[in-house]
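Take a look at this single chain, the form predicted on its own, given in structure tokens.
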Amino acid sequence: METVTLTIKNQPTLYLEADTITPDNFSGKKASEIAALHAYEGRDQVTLGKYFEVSGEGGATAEDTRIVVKGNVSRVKYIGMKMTAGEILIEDNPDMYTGAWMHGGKLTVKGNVDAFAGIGMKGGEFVIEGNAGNYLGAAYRGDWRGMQGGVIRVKGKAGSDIGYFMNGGTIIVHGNTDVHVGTHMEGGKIIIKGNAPSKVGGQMVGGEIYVYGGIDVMMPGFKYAQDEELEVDGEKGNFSLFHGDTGERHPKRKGQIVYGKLYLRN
């Protein structure tokens, strides 16, 4: 696997939209060709080389390409957008839309990510070693297609509205979350190993939510069903299962109503 290293040398005055920072775009290119790839600062089209020192070259394919991003990229958006293979390591805190619509490969952030990370994600592995902002793994504003596949793991805490309109895949948050977890959720799995304050699973019609800590205020549309012993994220535990959101319309399978499932760890 070939490695391309991007080291930021100039901070954008506005914000830099750098959706070309993916193994797909870097594969088969030398450093000078990568530096010539476009980005946008506001309405102006610029090049990556204006803001980054580029060293190394891409592999023959995206799968053979690894990207390391160094320096303060808190004003750089869309890193890893629509990547299908390969690896990206971001050593600092990127701005919004990191890993948006990701299809495959592995994306690792050593710091925190801002809002809308992993939105519409369809595949791959996204690891955030710090905290995540709002709308993690959610749908784009005005869309009903949230995360559909892949795995997002947050080793810190996460903000509000994670898994909004989620259809598939898995989100794992090791810390606490803010409000509105899994709103309009239709499929997939959300695992919260900390606490979630309120509005968990609102208007949920499918999928599974697991909360290891506490929920301060349960949504009124959830009804206790039974206790179960389950293995979740590689560890066994006892959970109370609640069906919901009972205020929503739900499909039927073999005459039985299919509810979303909210599990609280006992």
Second form
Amino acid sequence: METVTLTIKNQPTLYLEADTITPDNFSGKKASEIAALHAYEGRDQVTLGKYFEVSGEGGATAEDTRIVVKGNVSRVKYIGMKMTAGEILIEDNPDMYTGAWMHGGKLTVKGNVDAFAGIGMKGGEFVIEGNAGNYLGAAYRGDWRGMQGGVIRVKGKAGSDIGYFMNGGTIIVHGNTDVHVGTHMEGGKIIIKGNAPSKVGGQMVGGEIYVYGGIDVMMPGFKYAQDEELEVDGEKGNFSLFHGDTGERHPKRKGQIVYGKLYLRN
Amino acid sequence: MSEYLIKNGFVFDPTQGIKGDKADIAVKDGKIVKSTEISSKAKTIDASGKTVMAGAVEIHAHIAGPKVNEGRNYRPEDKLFTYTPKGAGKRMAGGFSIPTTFKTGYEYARMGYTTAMEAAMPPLFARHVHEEIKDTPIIDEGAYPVFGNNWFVMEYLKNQEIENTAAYISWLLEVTKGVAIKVVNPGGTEAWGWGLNCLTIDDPVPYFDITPAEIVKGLIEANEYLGLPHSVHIHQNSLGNPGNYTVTLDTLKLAEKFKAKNKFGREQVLHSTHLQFHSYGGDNWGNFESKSKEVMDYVNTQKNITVDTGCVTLDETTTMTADGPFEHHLTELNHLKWANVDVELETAAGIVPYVYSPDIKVCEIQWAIGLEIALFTKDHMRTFITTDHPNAGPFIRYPRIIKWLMSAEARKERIDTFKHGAKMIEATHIAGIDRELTLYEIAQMTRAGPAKSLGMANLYGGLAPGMDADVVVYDFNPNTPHKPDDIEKAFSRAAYVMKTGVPVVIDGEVVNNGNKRTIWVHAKVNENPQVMRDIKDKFLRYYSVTQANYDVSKHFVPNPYVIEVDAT
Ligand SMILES: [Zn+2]
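Just the form predicted on its own so far, so send over the form predicted together with the partner chain.
Now the complete complex, all chains and molecules, led by this one.
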């Protein structure tokens, strides 16, 4: 595996939209070719080389390419967008849309990510060692097809509206989240190891939400079903299962109504 | 003094009966002229080995106004990854099924379309429609105000007051700068305000106590009384419901007793739009089947009717119509987001995204029905290609529809990859049709036919001397072997497009924003104090705006082309 290191040298005045920072785009390219890749600052088309020092070179394929992003990238959006393979390590705190529409590979952020990280994600592994912002693993604005697959793991806490319109895949938050978890969720799994204040599973049609801590205010559309002993994220626990959101339409499977499942750890 | 000579192309022009003969087209000052009328300084465009047609005419699309814009607003996901940055003389443009106004103009022009009609203008929001038309570059545009659920119309027609109806229509066309009488689900949209619908032509409208049949007949009579360029343009009752083809035939038969009366060469008294949505058999989605044969067998015998196809293109799109109840029905079927707007006294609109999937049997059958309507047609001067953009698919798919109509092989390729191909074949006729339309028939369906139906055959849709110089060159040689995809490719990106004598597209790229005009119809009638009083009264009593704020004033229509009609 070849490693490309991007070290930020000039801060953009506006925000930099750098969706070209992916193993797919860097593979088969030398440092100078990578520096010549396009990005947008406002309405101006610029090159990555204007802002980043590039060293190393891409591997033969995306799979053989690893990217390390160093320095203050808090004004850089879209790192890892649509990546299909390979690895990215961001050492600091990137701005919005990190790992958006990611298909595969591994993306690790040492710091925090801003809003819309991993939206529309289809596959791969996305690890955030710090905190995540709002709309983590959500659907794009207006879309009813949110996260489809892959795993997002947040070691810290997450913001509001995570897993909005989620259809598949897994989001694990080790800390607390803000309001609106899994709104309109139709599939997939959200595991919150801390607390979620309120609006958990609103208009949820299918899928599973696990909350280890507490929910301050439950949605009125959830009904207690039974207690279950389950293994979640590699550890066993006892959970109370609630069905919901009963205010929403639900499909039938084999004559049985399929509900969204909300598990509260006992 | 700009002069052009488009040389040596294979010309297809139904207005002159030219079927692919090699000919030169001469242009002087925005008009087609005889080759002898231009000087030796004329700029030559070499079209040898290529197809030459007039600019195409769109007879029915939803491309401007509040409904379209509400679609843009509530579907940001339709724009995702579609934007192109601004370029020389070109604005930033994007969107797929509900493109920006700029993209609308660019994309029509790139396919060789030079005129388009917005198919449903709510009169109250005519200003918004015209603001968007103004911002749609290159193509000439007009808009059809909707009348079929209008309180004035229903009250006058209930008392069979044709003259008053005509006077009201004349007033409304003038204040909204409209082109023709559009009727959407006659009576049904008003009934929807009462939680009801009109699913046959004899269902009475609540309160107004009038039937869809009476509304349609009355409007046809008023249209011919005025002698408008276009006929009544109808979106029929019971759109999109299994078994609706009987309602369709009932409505079409209403035209039988009327005769076209106008000075524009129009022969039909009724244009029935997006016929695909109205040619359904069965009584539920399980036994849903094509009735295109039954419908077209009737249409083929009636010179009084023109139709457009409303072809399903198998895309993710956005449905939008003034047929409010239908959109509610649709959101209950697909559970996707729904927007609904009521337009006081006049009409309403609903919007729902829709994914026509090649893995869903119903969608496959709808795809077949749209094409069957075109393939069963005997006279292609009376059947036009549309997708009821964006309802059955985006207009940018016209080249693909042309490919399917011109190539049985392309249709077979499509059917072979359907998930329910065998069941679809059972419910339709498409697999048994080997007809392949010719370029001449395509020119009838997209140029000469719609222009004649609109009563604008003196301006558009042909290459005869005296007509507007809307000329298109496609990089397609009809006399050499080709693959079906070559057709789609050539029609997607015209090699050369001229709009009223100005080159606007070269090699598939927009090079000039042209001299876009807004077409509207000024129908002069005798003074009618009663109607004027009624209008004043309705504004005082019911409208939320004053009459003075209703009129589309001149600055909304900066470059008008007015068609004059005298019904005094
Ligand atoms: Zn329509």
